[in-house]
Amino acid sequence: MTNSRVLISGAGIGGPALAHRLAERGFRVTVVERAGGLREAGYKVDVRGSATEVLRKMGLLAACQAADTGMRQITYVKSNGAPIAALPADLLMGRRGDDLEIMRWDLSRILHDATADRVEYVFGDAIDTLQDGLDGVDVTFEKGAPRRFDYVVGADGLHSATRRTVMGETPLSHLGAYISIYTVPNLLGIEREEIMYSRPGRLVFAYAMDRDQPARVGLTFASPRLDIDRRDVAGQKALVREAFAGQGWKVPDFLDAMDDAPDFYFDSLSQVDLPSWSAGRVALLGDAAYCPSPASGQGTSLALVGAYLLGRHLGTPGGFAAYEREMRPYVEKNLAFGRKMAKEMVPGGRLSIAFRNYGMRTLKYHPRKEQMIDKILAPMHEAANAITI
């Protein structure tokens, strides 16, 4: 089925890149996005296993193969700063073949310049209202006029207002913590590294691709689920702020460095499972129907693959049951390596973290080393190739 109108709500990850498969099928596709341009902010993402090879078939391995972080350490530290254990990145994060890391925004300026010649994107805008029927979906928009469209895709995140306006609430999946992320002067001068360190309930990181480059740093706590206002930016600052005081190391320079971020992002370790993706034209997609939580490090690749099936299916006769037939395993199977992960991410008491820091240290002598990475790492490998493409 060609020459459909398709909208797509949010120009991330999924968005773009279900574009992308639709408008080679023939489709004329808008991307209405609430933000004024491609969003610059965002952190490291890992694209594994079958998500490598849907951008080798969109064209567009080499050119996010070129982008990536090429992060080479990881460095575990003391309270003081003084390293526990310094690992190669690629050892520790099991990366095998193609799985490759890239700043997020690379990847959605990679994926929306592939396709700006050939889709219609209205940045600055989102939908008001949908109001579907049996041949077409009347959409209305804050800004914009009313258009009609014959479907109309959600990809637009955890919080997605698509999933909001068709299906109601959805409460989300608490994990059990909270993160924030943010840009800080590299004051760590750090280049292609990763510094780790923890506190009971607590776990601190921070990363940069250059010396001369801003630093973004990371700070997960363990909390139950709290009554956040998700536009209330100074309290959520104020909450990082109690749950990371008198911590050691460079915490105290990481609080003081918050209010100058131009980025900073504060959310739960949540997921999403819904019973359905669908509901008449409109349909999911990536962290809007499935999101494993940032803990499972597969939110993006689940949105590519997510793209690849959905772009296939949509518009033929049933598309949409066999998009969440073919794409259901693999999501429950990295749901679940999310809710695993969730658990070890923010480190326990004082033991744990001592157990942790002592095989970290030691690791690095071990002749089979690689063989026990993979050993632990498996389960993130069955999930990130529990699909084929």
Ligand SMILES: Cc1cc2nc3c(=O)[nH]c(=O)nc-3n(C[C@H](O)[C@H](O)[C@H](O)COP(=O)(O)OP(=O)(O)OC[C@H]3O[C@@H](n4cnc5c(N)ncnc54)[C@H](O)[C@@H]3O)c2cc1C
Second form
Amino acid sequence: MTNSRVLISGAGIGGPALAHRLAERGFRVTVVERAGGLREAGYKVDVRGSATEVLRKMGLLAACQAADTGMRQITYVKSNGAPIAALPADLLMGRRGDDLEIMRWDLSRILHDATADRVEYVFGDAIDTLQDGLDGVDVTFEKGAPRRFDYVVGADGLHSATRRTVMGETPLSHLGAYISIYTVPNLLGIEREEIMYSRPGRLVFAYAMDRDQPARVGLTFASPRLDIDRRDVAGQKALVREAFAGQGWKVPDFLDAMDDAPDFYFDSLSQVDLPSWSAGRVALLGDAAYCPSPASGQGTSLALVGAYLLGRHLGTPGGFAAYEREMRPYVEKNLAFGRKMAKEMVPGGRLSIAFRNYGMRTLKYHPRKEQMIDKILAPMHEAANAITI
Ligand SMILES: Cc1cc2nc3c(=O)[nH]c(=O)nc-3n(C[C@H](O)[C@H](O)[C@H](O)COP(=O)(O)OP(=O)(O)OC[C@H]3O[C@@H](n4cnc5c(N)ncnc54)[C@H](O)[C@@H]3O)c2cc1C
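Can you now output the form predicted together with the named molecule? The one shown was the form predicted on its own.
Up next: the whole complex, starting with the chain shown before.
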């Protein structure tokens, strides 16, 4: 199946990972990305279980391990900044095997750089229309000239325009919270340390790789579905300001830094759960097809595994059906895990925060703490390894 032309929409994680596999198989691959370049935004992301095997097969595991966040400590703080508990990251993260944690843009950059010499990347453009025919897909772009491809893959994230074009409106499943992530000055002086601060219905977290580098802050708040215009960044910032007004600790500084942040990211904690991931010559990949939500910590792993399987089957007879058949049980498991984690991610009232803080404060004295954490994290490892590559 060499020489077939594939268009991938989205140069996040799934898009470049699929491009890597398809280029190896001899496809001519174009990736179109709406942003003007790779988006240097986001927080740390996890790559676990079967997804690390995908990185190994791609020959990129060592590069990703070299960029691991190397997080050392997680510290829970009170509103005056005093520590409640400081715990070794290894204990709480419960990594197994080659599980790794990497800043999102580092992974995106590694995948892009590993493919840039064999794949055509078009930044600052997007698909306008798709006409799926018997022997190809005619594509018009918002800026570039029309072109014909043999296959099109939508790896364009949670709000996928490709999904909307081929499947119509498919409502997201709202998991009851919103998340905002952006760069702030490293006023905390943290280095390979994550700080967590809980308030009723709100969670604030901050991380920096190095004392001399800026930190990334995450502000998450519980909320029913809101009517939000995705292009209205000023409106999204106003919402975050309102949700975190008067919340103590360094929150006022974080809110002050919001307007200077070059990478403000805001979205709902939502899932995509579709009955099918393809139509004709068009398929969906990653968050566009099966977003488990950031609460699961599994979105990146799903995109990598999905890219590997779609990359194996695309262009073969019944290829899209095989991709779906092999991938779906793993996806179902991770969507269920994401729903469970979303309930636990944002703290409830004062009582549940006090209970959590007590647990964190006393954990290090527990004689069987490793086994206890292992038991708590067992569903995560089960979901992460629910497919054999
Ligand atoms: C800026 C950003 C920051 C993120 N930060 C986090 C985080 O901190 N923690 C976390 O758990 N998850 C985060 N995510 C989501 C996470 O990257 C995904 O869950 C996961 O990695 C799956 O990757 P994906 O390639 O399917 O989607 P994504 O990583 O979302 O990539 C989709 C890509 O498609 C592009 N795109 C969107 N619409 C179009 C269009 N119409 N045409 C062309 N391109 C388009 C986007 O700009 C993006 O580059 C973030 C996503 C983005 C885009």
